[in-house]
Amino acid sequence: MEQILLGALSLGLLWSVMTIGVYITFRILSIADMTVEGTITLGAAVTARVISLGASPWLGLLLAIVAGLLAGLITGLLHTKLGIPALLSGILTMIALFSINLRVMTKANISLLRMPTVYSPLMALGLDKTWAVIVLGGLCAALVISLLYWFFGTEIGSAIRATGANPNMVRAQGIHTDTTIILGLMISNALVGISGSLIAQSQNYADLQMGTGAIVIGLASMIIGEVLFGKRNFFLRFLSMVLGSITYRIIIALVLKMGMPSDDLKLFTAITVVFALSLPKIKDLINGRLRPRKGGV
């Protein structure tokens, strides 16, 4: 059992930077961009074939944070420039990265076994690969928690966040609205990006399918954040997406121990988003409910 829940903190770690990168895009831009699932594959992709080349996995990693810039860029370009819809431009990303994914890997999947990754140096020094990756997962975590948290409080990063709030005042008050948008998903692919890399380096291998159902994923780790550890100021609001990514995986780690069929996985993180969604309407059904009727006993 303390493996399996080792196991589960350290994937939970690598998912929660895609799923800070999700929260950005769905929260603060309320844009629901599918280009995730295409790029969280581009970041590993794109580091498997450096290191397969005898590349650094540092390089690698690199080149993964620039590939979901430039991916988020694309959907940027799509919806603000060409007036596409938010969520059509995302699945065009998608599907177009499919094809680009396959083009960098050359083939369906690329194994990075008895290869360095950026694990290497924790595992020389004594550790096993699952305390390897939790360490650094979760220094990478908090990094960009931090970073973060500093860049919205910034000028630019205040513009982002009110033009997810209130677009129409961000105008009035001279801020060039398409630059926020495109500048808020560049940075929330360039984090998918960061942890489709560091997935792939965890699990010693980059698969062209990998990233399918990986906006799900992230919308469930992002409600159960929310839902469990509140949504105070914002850093804490980072912190939530973290520990819900962590707490998402430990359930479905119990879950797979308790019996239930990997096939049915991605049904059952349906069915817990569409739950999770639901929560606040619930919870206004039982209040009404409950609340007692004027002039009724």
Contents of the next structure:
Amino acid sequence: MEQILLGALSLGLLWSVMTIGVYITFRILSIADMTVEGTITLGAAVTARVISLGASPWLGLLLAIVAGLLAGLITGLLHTKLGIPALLSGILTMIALFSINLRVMTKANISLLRMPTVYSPLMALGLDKTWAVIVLGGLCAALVISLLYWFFGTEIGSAIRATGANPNMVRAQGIHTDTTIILGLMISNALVGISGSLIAQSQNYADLQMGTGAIVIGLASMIIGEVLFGKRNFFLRFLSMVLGSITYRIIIALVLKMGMPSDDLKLFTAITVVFALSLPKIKDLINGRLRPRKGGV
Amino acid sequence: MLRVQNLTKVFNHNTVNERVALDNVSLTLDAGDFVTVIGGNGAGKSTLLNCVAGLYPPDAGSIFIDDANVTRLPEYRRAAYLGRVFQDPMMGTAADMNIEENLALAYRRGRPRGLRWGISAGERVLYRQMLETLDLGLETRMQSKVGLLSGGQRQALTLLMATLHKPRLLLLDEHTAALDPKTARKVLELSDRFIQDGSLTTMMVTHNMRDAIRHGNRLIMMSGGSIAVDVSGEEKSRLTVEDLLKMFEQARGTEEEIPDRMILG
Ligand SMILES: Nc1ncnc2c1ncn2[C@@H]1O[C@H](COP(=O)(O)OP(=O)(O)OP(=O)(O)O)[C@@H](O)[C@H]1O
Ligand SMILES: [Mg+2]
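With the form predicted alone already on screen, would you show the form predicted in complex with its partner chain?
First the chain shown before, then all remaining chains and molecules of the complex.
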């Protein structure tokens, strides 16, 4: 049992950085960014290729961030400059990334077994893999939260936050909303790239299919974080994304242990998200049923 | 201060829904002019203000602010010259952000934004003082989300945001129309005070004829995309609601109606 919980903790931390990325687009910019599905694989692919070529895993992580920034930039340009709806822009980039990821990896799967990863220094200190992932994943999440907390307090960060809330007002205050939307998408996808890189290195392989369903995992984690841990100030909101991501993994580990076939995982996650996103409607429905309608013909 | 020359704006060009919203409009405002704008539904009042603000490009004509040709300048770059308050109280502020954050966004209008902290301690003092002048108790709620404020409070805040730095031109498009009468009067009084104190060049659209007469030094009436009546100074101060109604009857286009709320004003 302890092993299961530790495993869930390490997975949760790795995916938490992506969850924060999803939060930035979905909640702050009010955009459902499908690019995520391609970017998580892109981060993994770039890192795996760099490592398999014998270069430093840190260089792999750095290039995964750059690749994520670029993926976000493309989606942002499609949406703002070409006027393609945000959802479709993300889907287009995601589809294009399938081909690009294959080119980066040159094959469907790259194994990193017995190759150096960012976790190697910690393991050399005597930690086992799970703990190395927890320590590094935790550090990474803490660093990301601190940086974002600072950034979204700055002038540019405030402008990005306001863009999601009221783009009309933001333009009236002299801010180019194209720029703030593109910036938000780039930051989000850079975070997703980091997650992809860290995940590939912890599981010792990169796989073309690993991004499938990532957006739904991100949304599920996000909603769990919001529901369970509230959203008072910005720092706590980011922190609740990490806690939500960990809780999601614990839930998954538990239902698997209770005997749910792992093939049904995605169905389970999707249903969870549908339920959580429709909660306001369900509440309305119940209230509407219980309370007699006022007035009307 | 503002010079509009032969401005034409057609919506849905070459379709059955084609609408000539502005038809060769020319208008010059001197510094310190406070112009009230009236006219029936669809007369082109909002379109005129929106063209000046740069929401969409005109089909013909040009717009100068302070002798700078801004006709092709996108909305966000024109914002440096303008303060705007909209009809919809939701439009002017970011509901998810608190009062001081909204003010801080407006405080940086027309200035480069970087990685400095989004709001400084000195600004907070300034904002508190300015909020006190609104007399709505907002100075004690600077950390509250704007979404929690009433429509009138939001309009007053938007007004403050629009005038935080003296705008070259203040555009008010029926900014009290969505408020209850008492609140509307209060927001209108505030607007008048801000405009007088700052000698702000202003265009204010209103459906209330009495307000249009009572406020400002100049009044224009739009009809069918043109300016039908333009009175100022002495002549304007002698206007009565009956005069305006008569002028309206003469000027109005075939499809325009006198809105009920206009007569009631
Ligand atoms: N974005 C738009 N797309 C298409 N037609 C528009 C648009 N905006 C305005 N129009 C049309 O242009 C004409 C002028 O509209 P405008 O909003 O300027 O009138 P208004 O004088 O502000 O009227 P109201 O008193 O109802 O606010 C109307 O016929 C309107 O239907
Ligand atoms: Mg209008």
